[in-house]
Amino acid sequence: MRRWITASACLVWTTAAAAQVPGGPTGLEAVDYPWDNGTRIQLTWSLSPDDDTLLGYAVRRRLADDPQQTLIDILPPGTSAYTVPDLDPELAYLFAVTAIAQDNTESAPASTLAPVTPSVQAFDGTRLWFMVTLVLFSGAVVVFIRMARTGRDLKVRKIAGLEAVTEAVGRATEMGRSCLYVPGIQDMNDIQTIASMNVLSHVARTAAEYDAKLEVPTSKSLVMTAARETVETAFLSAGRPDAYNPDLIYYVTDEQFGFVAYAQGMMVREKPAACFYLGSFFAESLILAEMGNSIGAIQVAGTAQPAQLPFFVAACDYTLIGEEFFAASAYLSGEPDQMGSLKGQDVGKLIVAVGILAGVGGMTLAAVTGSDLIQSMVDYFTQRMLT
């Protein structure tokens, strides 16, 4: 009697275990993904007969000459297609898909019979939206440049810091005191130093017109040379070449705090009425700005270093924040190509802002309403348009 019960129990257990194995997917096919860069394979298969009770589908791959399989992804029930990413176009792959029951039991795999190798296409369709964005951005720049060249007046927001240059230099002239210009502490290979030379040209021209003394200490010898050329050209264009004094544009030291110590001491001794700090700054920004504030100078600062901006904003009268600093050249020159480029970049920023608002709004609506349609639109936007 005991043997019969044991045999029956084993039979019942075996039958229950067999019932837990889900039916597997069938008809797995793998083809090269069309119009891509040779890193994708498209898989399709028929759903398991037990799809409504599954936990999902496991997709695996292996090299044609390697029996070791790698799990790629686990997909939700109802999925019958998948694009395998990050493949090597020089290797051949085999794939397998299994159905996973709620207790993690897997079915027999549906496997590909022949190896598949992804191939590089002449046109990568996955980058289509990138091309559209590039055309919009570049097209806006070209259109505005053409408009500027035809004499159209392109409205550009005023930059208060640059508008204040005339006031600051004029005040220094009235008080019989000098103007101090510090072009940062980086060399000429830094984009902020290059932008600083454009602003220096404007300040120097204004100083020449007002017959004001302009002093430019530098921490790099190459910056000194570039600054001398810039100031000399500005004085020449203002019709005052005789007023140019190269000795007022000089090299101090490459050492960061040695340079700022000199600048600080010079400010205490000469008390310049206008101080300009435009370029790449680090810890010395607070020292310079606080010293200039203590001597009562009008101060105009500009940098693209985010960590230093709070010090300039707190201690200076006017601050060019990041992009304003780089836009100074176009703003000051009024040259059509530069003005058109500046306006074209504004259009690009507008497109980016609209995209951010659309993405955030779509994700919020999808979370609040639970709409599958809105969620699919958001997924397409984030996974296809933005990649």
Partner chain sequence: MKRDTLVWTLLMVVGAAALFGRAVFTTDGMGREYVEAVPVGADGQQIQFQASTYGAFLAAQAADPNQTDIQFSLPRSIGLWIAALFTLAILSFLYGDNPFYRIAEAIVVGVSAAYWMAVGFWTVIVPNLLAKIAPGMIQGWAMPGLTGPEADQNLWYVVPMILGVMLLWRLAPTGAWISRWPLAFIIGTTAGLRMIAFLHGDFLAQIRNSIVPLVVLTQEGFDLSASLTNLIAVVGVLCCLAYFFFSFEHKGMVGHAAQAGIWILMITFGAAFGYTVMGRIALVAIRLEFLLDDWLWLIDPIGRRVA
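Since we've got the form predicted on its own here, give me the form predicted in complex with its partner chain too.
Here we give the lone chain, stripped of any partners or molecules.
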């Protein structure tokens, strides 16, 4: 039952008696991996003459000033090149490769003679494809924003949750009750909170126009600061700077459940008629949404926390799912710049769909035909371009 008697396990006992020692690999060369962050070295060697009977090759490294060798990896037979990862750019290394026979006997090593130090280059070439991706997707957004500025008419579909924002604020005004806006419980270093500030600006503007009371409790001091700037600007641009009351935008506590303990108590006492939960939420999502439901408020929620979406979907009137939440401020503003960014996102999705279809097609073709060429193309796509 000793399954662990495998190649690597037995490297420690290399003195198996009377075993045929395989021919070793030769001509080991180590060179720095070009265009990287100085953590890789490339090894190449010539195959052992007994390559077809081998179990594989063992690659070891050691520091130039330390005799202790470290096993890095065991490679299948037929391999004659390897990129050593995770090295330190400030250290010099020596490498050795041995051939291992089926009975775990090891050959004499092929060793590098001069120490090699991985060097840091000015550009990380391993991220080249990622840069292409980045340029492609940001480019799509930027190009459409520019196109929108030239006055092109860009149409988008309706999102029910966003149509409801104005209606909800209006209803709160009619009923003489307040609106509650919770911008999530994360700090300004979460992009969802930033997106929430953008939406808040439009909600605040609507509230200013309707003369509704808008209350914004926050869980972080910085969010309170940003929300005050946002709401003040919105009231100003709605022509109601006098109606702006900074005391309605306040800090509660950084603690998630302390915040929600306050929020549910406040909701049951003040009974806001419209509740907006837009931002990054965790477990408190359901507490807020259930409480809002029990007081009969119209609730619009939006988050990019996949784990909390089910609770918002179950308990709120409208839920903006993931990307819809990020699109909300563009929708609400209706400005051409903003519409352009939506189109850019769509182009991004189109590229993704085409990429997935191409990859799936290639992989299926490779599986059916067994063609190594197609397989290597697919591998390049998934292993290099998509990493």
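Positions refer to the first chain, counted from 1. None of the values given here were measured: they were computed from a predicted structure. Basically, rigid core = biggest C-alpha set you can superpose within 1.5 Å across the two forms.
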field: Core-superposed C-alpha of residue 280 shifting 2 Å or more between these two forms
entry: no
message: Is residue 118 displaced by at least 2 Å at its C-alpha between these two forms when the rigid core is overlaid?
response: yes
message: After core superposition, I'd like to know whether residue 321 moves between these two forms (criterion: C-alpha shift of 2 angstroms or more).
response: no
